[in-house]
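Form predicted alone, single chain, as structure tokens, below.
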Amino acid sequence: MAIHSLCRIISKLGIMSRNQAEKIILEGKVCVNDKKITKPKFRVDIVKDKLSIDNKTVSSKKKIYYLLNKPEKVVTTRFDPEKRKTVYDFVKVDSWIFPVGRLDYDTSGLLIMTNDSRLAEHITNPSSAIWKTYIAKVKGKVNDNLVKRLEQGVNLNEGKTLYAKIKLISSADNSTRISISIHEGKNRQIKRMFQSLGIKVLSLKRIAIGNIQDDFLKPGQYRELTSKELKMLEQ
């Protein structure tokens, strides 16, 4: 962890989030070597300096981990303005956490939830190399040509997309089905992608994040992550 802004290290220890934590070091509610701080962005090395909110001693806060089945028609936000479900009417724990990455509002699928921001850092660097895997089922056929250029990449406003796994699952009078792993996280990628090459996207769920799935996890239910699925994620 080492040398990082004040907001960033009480995040990193899961205490709460960077925003809350900018909030209360403006109000004059932390200390670094019990002098007062009201600068988010100072600097603090964890492993030296003393850190108090509210004049209690700060510790890194027990990790924990859980996965959601996330619905569709919910956000991955702790509130939203126009009242629409969010993930945490579904995870309700006493300690702060956060989702790992987002699904959009209308995908559903495996969402990790986690007050450890290095573990998230992990998963969601495209040089961990973890895959997230998805089953889309798009609108009209797709043939061996569109797969293709979907696994070498397409280019969106951003750059072009890293090399993406692609299986076709089944096809239909008029929708196809498709598995579809990637192992970045653009905004809104995968249905971008599609729309790209004129496909739309008509459902979206993900069923696996690196190694881990859960076919019996309905839709809203949570449970905490195994050790052995937290090694796999770390390796």
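Positions refer to the first chain, counted from 1. Please read all numbers here as calculations on a predicted model, not as lab measurements. If you superpose the two forms and keep the largest set of C-alpha atoms that fall within 1.5 Å, you have the rigid core. Compared with the form predicted in complex with uracil:
After superposing the rigid core, the C-alpha of Lys23 moves by 2 Å or more between the two forms.
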Second form
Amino acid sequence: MAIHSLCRIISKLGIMSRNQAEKIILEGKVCVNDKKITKPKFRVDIVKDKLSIDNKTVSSKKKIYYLLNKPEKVVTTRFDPEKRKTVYDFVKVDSWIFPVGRLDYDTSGLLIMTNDSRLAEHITNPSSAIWKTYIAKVKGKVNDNLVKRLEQGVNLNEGKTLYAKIKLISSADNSTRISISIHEGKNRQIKRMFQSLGIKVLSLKRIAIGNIQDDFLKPGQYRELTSKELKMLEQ
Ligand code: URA
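Next up, the form predicted in complex with uracil. The previous block was the form predicted alone.
In what comes next, the whole complex appears, and the chain from above leads the way.
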């Protein structure tokens, strides 16, 4: 990647889609060498030119990695038309970072934020087999037959889900707690997997990304990934 249109460079960096990039350029949120540029086709050399969005430098050189414990009622985007709280209200750093994958507004738990689009692609690509583990509280009792069906894959609009690892944790008050690990990231995948079997998810929390876990990170807190954690993710 060297000289391309501003719009293409922003989308290639893995920050946002081309349409979103075009929108924020037109809105005057993007500067090249500290000068506001409102033309999506403006030519930029990503090596030589300094790019910033919303006054934050977008760097493709120094890679940074954070782990956020996303609270519920927070969106995983920067620009929310409904002006709800976003993950950027919690992770306040000078460089431009983006979330690796997405947690729904009402889902809590671990979310990696980085400026490294290569690692982000590796983590989200199903062939990397980086398992993401969630604890789901669902309505009603879940029997072994349903567990088997979830494990073996259920049909969603886009096709059948890949093998999932399921463990029943506990049952009480007409609800069941289940651990579910998947290594793909279809939109609202877990809720739709349960929904396809007529089961309603009452709450959802991501507790692990690969081997990365952190029981001490409180909702809303974040920290840098350690080099050991990064190595585990890169494998
Ligand atoms: N699956 C879902 O349904 N929602 C999330 O936020 C993550 C995975």
